[in-house]
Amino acid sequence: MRHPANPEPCIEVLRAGPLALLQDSGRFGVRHLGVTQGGPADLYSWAWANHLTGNPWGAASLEITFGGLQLVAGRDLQIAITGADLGATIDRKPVPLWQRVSWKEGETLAFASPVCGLRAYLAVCGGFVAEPVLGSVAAVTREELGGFCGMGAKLATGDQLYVYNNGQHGGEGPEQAPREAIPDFGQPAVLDLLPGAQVAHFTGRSLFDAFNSWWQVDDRADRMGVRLTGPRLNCKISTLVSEGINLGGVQVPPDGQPIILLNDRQTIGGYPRLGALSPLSSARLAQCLPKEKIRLVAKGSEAALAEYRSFRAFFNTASG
């Protein structure tokens, strides 16, 4: 493993917890091959996480699912958390969220459980250190890319991480993000959809059915997509054939209930689709508990495009 920026690694695992991998914004222009493009499920919750440390868009950080990690400092370091509340501490002693904070040398950082949200996003002002694989560190396990290691592990007791120097990479960022921007975790989802090529082809109760339902997060849930449980969806078309998946695809298999596909997604798939939720709106179900409610809404591909033009240009203009 090589770490040419920073020689000295300055946190340990003490312990692992379920599921901490290290997300940069994503691995792009490699999907003709197969590879999907990972990255950070909760996009907006990481973008802050960077935005509070002063990180340019891009830096890599932690996301962190259903807590459960344990880190020891080895130097005094600028953090942020940001995400589902997880219970974070500072040897034992709660960590303000959604803003930044000091981590000293030899403290220990810890998630509990679940309090609200599942996915939290650790920033080091700096950012984290690992070697790009095609051109990203976000870590895919399925495909064994990316990552401290280059192999797509997670994160495992007793793994040494590398930080930036803040002179380096590093910048100002806000001491904490406005009140207005911090998302409620603990409100059900209404999840914006953009109807998508094979929409005309779902019967018309089923078209009523996917958008005045409350649909339940299934137990089947991961970075590779979310499950949903409700009223059953017909589609006339039985067989297509594959095409390329986007972030966010609503596919409907022959079960009809909906399969929406996230970061870790396969590239291509063949059941027909309802449509696409927005970025934003992916970011917002990946929060989201098994046996959550959730509500989708359909959006004009303009709107949505506006929105999340938006969003990116205030996280380009900050970073600089």
Second form
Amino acid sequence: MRHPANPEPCIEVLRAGPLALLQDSGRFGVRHLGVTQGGPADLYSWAWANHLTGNPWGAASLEITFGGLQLVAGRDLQIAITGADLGATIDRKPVPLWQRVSWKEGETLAFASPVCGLRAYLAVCGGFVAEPVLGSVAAVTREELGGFCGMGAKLATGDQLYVYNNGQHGGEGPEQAPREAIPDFGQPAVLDLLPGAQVAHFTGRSLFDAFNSWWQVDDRADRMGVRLTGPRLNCKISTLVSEGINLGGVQVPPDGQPIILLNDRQTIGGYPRLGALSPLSSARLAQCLPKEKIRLVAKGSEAALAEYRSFRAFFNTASG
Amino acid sequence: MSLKPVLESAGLDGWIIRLFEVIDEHNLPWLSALSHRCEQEFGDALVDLVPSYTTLLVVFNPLEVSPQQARAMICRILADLEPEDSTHTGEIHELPTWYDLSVGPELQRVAAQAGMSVSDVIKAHSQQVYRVFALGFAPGFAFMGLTDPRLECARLDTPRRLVPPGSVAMAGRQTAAYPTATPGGWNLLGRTTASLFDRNREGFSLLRVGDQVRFVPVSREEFEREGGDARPMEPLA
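Structure of the form predicted together with its partner chain (previous: the form predicted on its own):
Every component of the complex follows; first up is the chain already shown.
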């Protein structure tokens, strides 16, 4: 990572809101040290934010949960906001989402509260500047790793944020996402689950219920995992010797209510699992608010692989 | 020894390789050999390897390797896997530990349960060389074992909201030292001055899976001389 071409801070945090975190694609190659993956909970929206600002795959952007964040620009910037609609405004005028917009020196960018979806992504042309920790700037508060300070802190009121100076013009990417690329977080999420792990040990009735019921997102939902409530799922084994757990893993503790594991999950765990969500379904789940209804559908790995490869190919070819 | 490995899907980019059913330090030379072979076989397509007790989670880049290809590669490795020579695997660490009721309040409970004196509990815990089975729960948190069967103990009914860094603890027949201040439900026996998670160290974590660890009893004076924090635990609410 290069040093910032312009050491002047160019964004000031006027109000931090409940949770805003710096996220690159995540921390890899370190899980054997007990260090989690981190990275954007909604990979899809995060990728689009970088793409629209001409940043390469992996550039750091801000993940804003719930809203409440207010920032003032210290110089003219080009930005894109994707993901949830959190009622963002620049100097009280609504900001169009999923497109590149100008944010001029002295203007205040404010996020209100969720209109649709839960997490918004703010990318800045050039990308945010932070020192990687264990190979990544992804902020994981529980582990005190990453973020602007290196200690995993969420944004705090009064923070000064730095942006690379080479991105005033917004790069070569498109200025706007096509309508069909923009997810509708107002529709109930239908999530692809790749059966695996201990799926063979669940009762037939539980497998039927898992894929033929509405599930409700519980209040206990964060970047570590999302708990669902619905029919009780029964597994013939109640706990396992702890083993590595992957993104999107659907684990079922003895109370029969599944927990879907997201980016900041612990690296090992001992509950039986039905399988794992596809990466893009994990991303979709990260936009669900408590009390929302979701469905799980079984999907084969070949179909999920084709979908994921076409998603990645789009961003890799388009942003060079 | 004949392996009966089982492969379980861990999503689009991972396989769990289950080599064993029960926790045993003899699993480690096999898991270590498997990790090294996966590093060679997958090369740049490898994203993460998470060894743990009886299993290895292999995470690969699905843009380069499909789950079916990864499965075939793993099966090839398993076909002729040999355990590593266990005497050559794993570093040996000695963790200076001050065992005392003020920083290890469950010494009493473990002793009472085992029908042993506190000093015998300390002796039993510190005499053994432990193996690191897994890292997890928090960065650098190493699950080690197995302890003397007489010391076997259940977790606390209610976890502590904050366990001080360096706390040496037991649960079941496992032992550990907390690298950082976190909530925790293990029985506390004492505190070590070893720096378990150091940002200036390559990879940060002192301990890795397969390492050998011994807790070496030290006096309060030695503990404090080495920079240990001797402030007593707050009593459990």
